[in-house]
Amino acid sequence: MDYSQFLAMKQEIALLVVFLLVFLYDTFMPKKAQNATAAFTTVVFAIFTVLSIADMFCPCSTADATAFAGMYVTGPVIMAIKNILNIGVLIVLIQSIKWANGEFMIVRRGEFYELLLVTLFGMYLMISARHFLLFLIGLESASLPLAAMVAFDKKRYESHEAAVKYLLTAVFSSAVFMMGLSFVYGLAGSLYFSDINLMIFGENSALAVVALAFVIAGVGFKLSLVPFHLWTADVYQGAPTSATSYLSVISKGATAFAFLVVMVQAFGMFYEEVWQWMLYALIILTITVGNLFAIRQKNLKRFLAFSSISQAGYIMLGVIAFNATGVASLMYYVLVYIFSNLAAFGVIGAIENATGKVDMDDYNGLSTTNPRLSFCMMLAMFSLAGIPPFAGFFSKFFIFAGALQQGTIAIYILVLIALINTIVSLYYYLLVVKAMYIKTEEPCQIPTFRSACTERLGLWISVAGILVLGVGAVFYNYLLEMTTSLGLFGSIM
């Protein structure tokens, strides 16, 4: 075996080094020093993120690299995707420091960060995999530790319920996914994405359609696509807010990228015949059901759960576009979604840590007691709703533009339905703004308090991302040039 192949896995190896440093610090440092575990993890991961972004712009990183007989692939596009996830993880780590330093977390905060890093490692493998065996290893590495993170608040019944629902969903979705893979292997005789793409070309048998449907269903559970979404609201509500924010943003973003790779690389030849129409139905259902159910929610974590379901439908427009613009817009959309959603969860987490309140009615008149938190939440809601000039408007514009390049009647109808749903989403996002700024006739249930400096730092970064990505589209132009110059999908295809 040529061990030099591991050199292609620079980001994975560097992440494992971060994991080992955190593990050794948590295991062997004196008890007093362990109080700084959260800060140590955040600083080490911040250094890793900066070095990873710098490496992306290094001239030596402009070519694709493969390892393990083509099972693993990396390149500029893949590195950019992983760095987008790193930015989101760094914000989650910053926002979770106060929670991790709480009395309840003293004996288990190290485990939380170790589990988080293991899930991120699995997501890296999913994105770089070009063989379903490696993809499945990454999928399970990303899924199983999340169940433990969801169950971290073991004294709350809701956390137990959320963990059981997530674990059972992960098990069943993996079983469905592997059933689909068995059909795919029976048809193609290989688990390499490129071999599958060639072998099933022109194969319109019922077995091929069922195999693809099972694969989409298995990944659809991870993405919370309707009708595979029923676990989402209960898990988001029951899990600790830090775990919920990670699950809603990083896990969803990584799965969206991995889904793009699988559909393009392994089933690209099936695009017009089968999975294009499957995704049409899933996107319409996901956006519509997510929006309609979000209107009914009073618990803000459940509210953001259905919001994330709807956002997953918009993200899938980047996959259905099946072009370089769609890939760039999907990457940009996930980056904007990271800043917007983490700004909202940062406010929810700060208020929950201080008062324990998470209901929308508790936010009535919040602007009178905590104007800065209200302002941050308002910007997050405006961006998620797609109101100009905030970043969410441009992310939706670019992803619609990428899809419309298909130029078919069906895609025009799909985008029209998505636009109508965007108007619906304006209503329920503005409900939160209404509660904070208009319903001020009663005393606010949340008293004036000063959030921790780390919580404020996380919010500042998120708000800066919303504003900067809204004012300038330079980063989107960079992504588009990269995906276009490296071929139709760069490292994706």
The other form holds:
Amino acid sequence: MDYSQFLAMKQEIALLVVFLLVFLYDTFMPKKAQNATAAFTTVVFAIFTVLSIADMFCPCSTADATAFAGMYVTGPVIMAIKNILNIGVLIVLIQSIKWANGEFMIVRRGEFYELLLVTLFGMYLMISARHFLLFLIGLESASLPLAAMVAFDKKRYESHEAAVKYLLTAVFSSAVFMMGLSFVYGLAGSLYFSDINLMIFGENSALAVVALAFVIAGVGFKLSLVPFHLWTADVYQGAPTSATSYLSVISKGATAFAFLVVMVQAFGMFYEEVWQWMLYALIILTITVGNLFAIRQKNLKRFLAFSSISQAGYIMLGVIAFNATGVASLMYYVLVYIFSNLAAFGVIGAIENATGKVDMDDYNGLSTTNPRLSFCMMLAMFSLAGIPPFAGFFSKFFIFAGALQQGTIAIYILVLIALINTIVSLYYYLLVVKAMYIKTEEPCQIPTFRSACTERLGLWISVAGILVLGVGAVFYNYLLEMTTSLGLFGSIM
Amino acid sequence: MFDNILIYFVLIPLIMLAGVALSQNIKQIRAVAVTGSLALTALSVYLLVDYLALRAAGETAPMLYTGSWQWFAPLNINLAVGVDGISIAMLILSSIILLTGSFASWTIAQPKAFFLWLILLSTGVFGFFITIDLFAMFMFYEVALIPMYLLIGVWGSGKKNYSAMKLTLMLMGGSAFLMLSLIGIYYNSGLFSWNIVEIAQDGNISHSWQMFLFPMAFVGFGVLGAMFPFHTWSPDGHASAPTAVSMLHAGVLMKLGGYGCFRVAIYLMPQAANELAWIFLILTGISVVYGAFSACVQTDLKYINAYSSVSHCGLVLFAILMLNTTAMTGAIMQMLSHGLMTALFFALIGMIYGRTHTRDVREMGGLMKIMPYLAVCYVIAGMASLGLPGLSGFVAEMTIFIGSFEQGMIDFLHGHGSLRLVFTIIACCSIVITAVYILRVVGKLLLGPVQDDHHRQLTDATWWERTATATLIICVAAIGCFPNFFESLIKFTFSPDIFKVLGMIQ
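What I would like now is the form predicted in complex with its partner chain, since the data block earlier showed the form predicted on its own; can you produce it?
After this comes the whole thing, all chains and molecules, with the earlier chain placed first.
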């Protein structure tokens, strides 16, 4: 066996090293030093992220590589999406330090970070897998530890309820997914993506369509596409805010890209006739239902849950685009979404840690007591709603432009529906702005407080991202040039 | 990049933003706002003079001062700038209204936040008028829209929450259609370019795509131009907004609609414009007459003026749809004239409201005796609005109606139906209705007995209010007395190789 192919997995191996360091630190350091586990994890992960990004630009790094007889691949675009996720995870880690140093976390704070790193490892595998077996391992290890993270608020009933809901849905959906896989195997006789794509072509049987539907349903659960979204709101509300933010941006972003890979590489031949229309319906449902349900939410975490459902619908436009622009736009959308959503969760987390309040009514008049936090929140809302000059506008525009490159009337109608939905989403995002800035008649429920410096650091990074990522065009240009030069199939290998 | 004069129309507002953000007290904020907007006014006047000189020297390019900087290079998105006479007219209008708006909000509460949002809004406006890149144009367009929500929501009056939300959502709804249309133009012009001039010259959008994209673009901008039935945000929004915001919104933002309808919808898709004009002629014709009638029955001063704006802005779109030079000249004049006049109106209403604390016509009377300066200004504004010769309204409406009648006759004689003719006649009626509501208000509000004895103690205009109103009145009169130079302003926009519509129709 040629052991050098392990080198292709350098990102995964580095992540494992981070995991081991955190694990050893948490297990063997004296009690006093364990107070710094959160900070230690963040610092080590930051070093890993910097190295990983530096590696991406280093001319010495090998561009494309496959390992294990093609089960695992990596390339510039795949490295880029992993680095995008790394940046997001880093912000989540920074934001979680204050919470992790809390009173009742003393004995368990190491576990949280270990579980988090394991799920990230699973997501890496999902992105790089070109064989369904490896994909499944990634999917499982990205899902199941998350249930433990959701249950981390041991003393809160909602946290347990959320964990159980998440676990049961996760298990059920992976059962469905595996059912689909068995059909696929029956049809194609192989679980390699490339083999499936070749064998299934022309096999226009009902079984192939059912298999495809099962696979979409299995992954759709993790993306919380409607109608597989029912767990989302309760889990987001019940989980500790750090877990929620991780779940809503990193898990979603990774799965979106993995979904793109599966649909293009394994079922690309079915695009025209079958899954384009399945996804078409799913996108319309997801965006519309997510938006309409978000309007009535009073709890901000539930609110962001529904908002993230509709955002997932927009992300899927990058998949239905089925071209290189779509790939770049999807990655860029995930990047911008990470910054915008984490800014929102940063504010919510800071206020929750200081006062325990998460209802929108509590935010009435927040601009009078905490002007900086409300400013961050407003920027996050504007960016999520797609208002220029903030990054969200650019990511929305480009994902629509990517989809419209298909040029069929059906896609134009789809984008029009999505665009009309942005108006609905603007309405509820503005409700938050309205609560903070306009409803100032009564004194605010949240007193003036100074948030922890780590929370402020997290918010600074997120806000900087919101302001810079869009107007500074280099980020999108870099991604788009990379994907167009490699082509749709080449960029995701 | 910085050797292009146009870029300063965006840079100066950005510097103003920084200046206001760093200001310590209200005096500094006022100083920044007034200095900045004076600089913008000076710059735009200089641009006008220079532009006319260049044209006189024989420049025939459709856009002057062009410049282009790469932005999203793989998608061919550039930050391209360039102006023609129409854009320059709009730039002058915007800077004057920003200047007078700053004076009109001299004593606003929470000045720092207010001016920040106001200047952000004007950044969007200026950016919109200088760019010739569809993407950048759309971005600036949305930048100009969103500050309205907070400006109305926080500093507004009456049912401000409702109005602010309604206005924002309706305008953003329009921009949703617009976005689809712009991306459609990009993919279907055959050039993969966002540059308006390039698409107009060399682009070839097929007929069926034009028929699909044109209505979206026109409706998208038409919402902002208060086209029936998408005008309903306008009365509520204007009535609830604080003075300076009403001025900027009615004076400038609604012009974005008209300008965009011309610059994007008609300029790039002339065939569809020609074929589908009848739908929008009917709609804008309705806005013109319906707006005027609605204004007759309102009792709130701001509502009267807001409906009057619907009527006048409807006339702008109506004239643009005539697709001929005369009406188009009139449309540009009307944009300027209405912008200045309605800003004057809203400034005066704000000043009167600040004193009497009511905008209900029935509760006021005899203001001529109490505050003669403001009252005289109000009469002048009213006269401009109903089209008294010597003021701007007359030349604008006259040119529009001559142009549209001309086109109507051409249509009629060539057997293309009499729709344009009929709607020209219907739209002409609006002049009479305008006279009804203007004279009713003037009679009731300014003349007649004093309704409320408390009003007798009220004072007349302060110096900053006088500055604001006097500036606007001078501009209104100037346009009314010297309308000649407009012709040279828009002459080259209509050179046949660019504006295919004219070549096609006439």
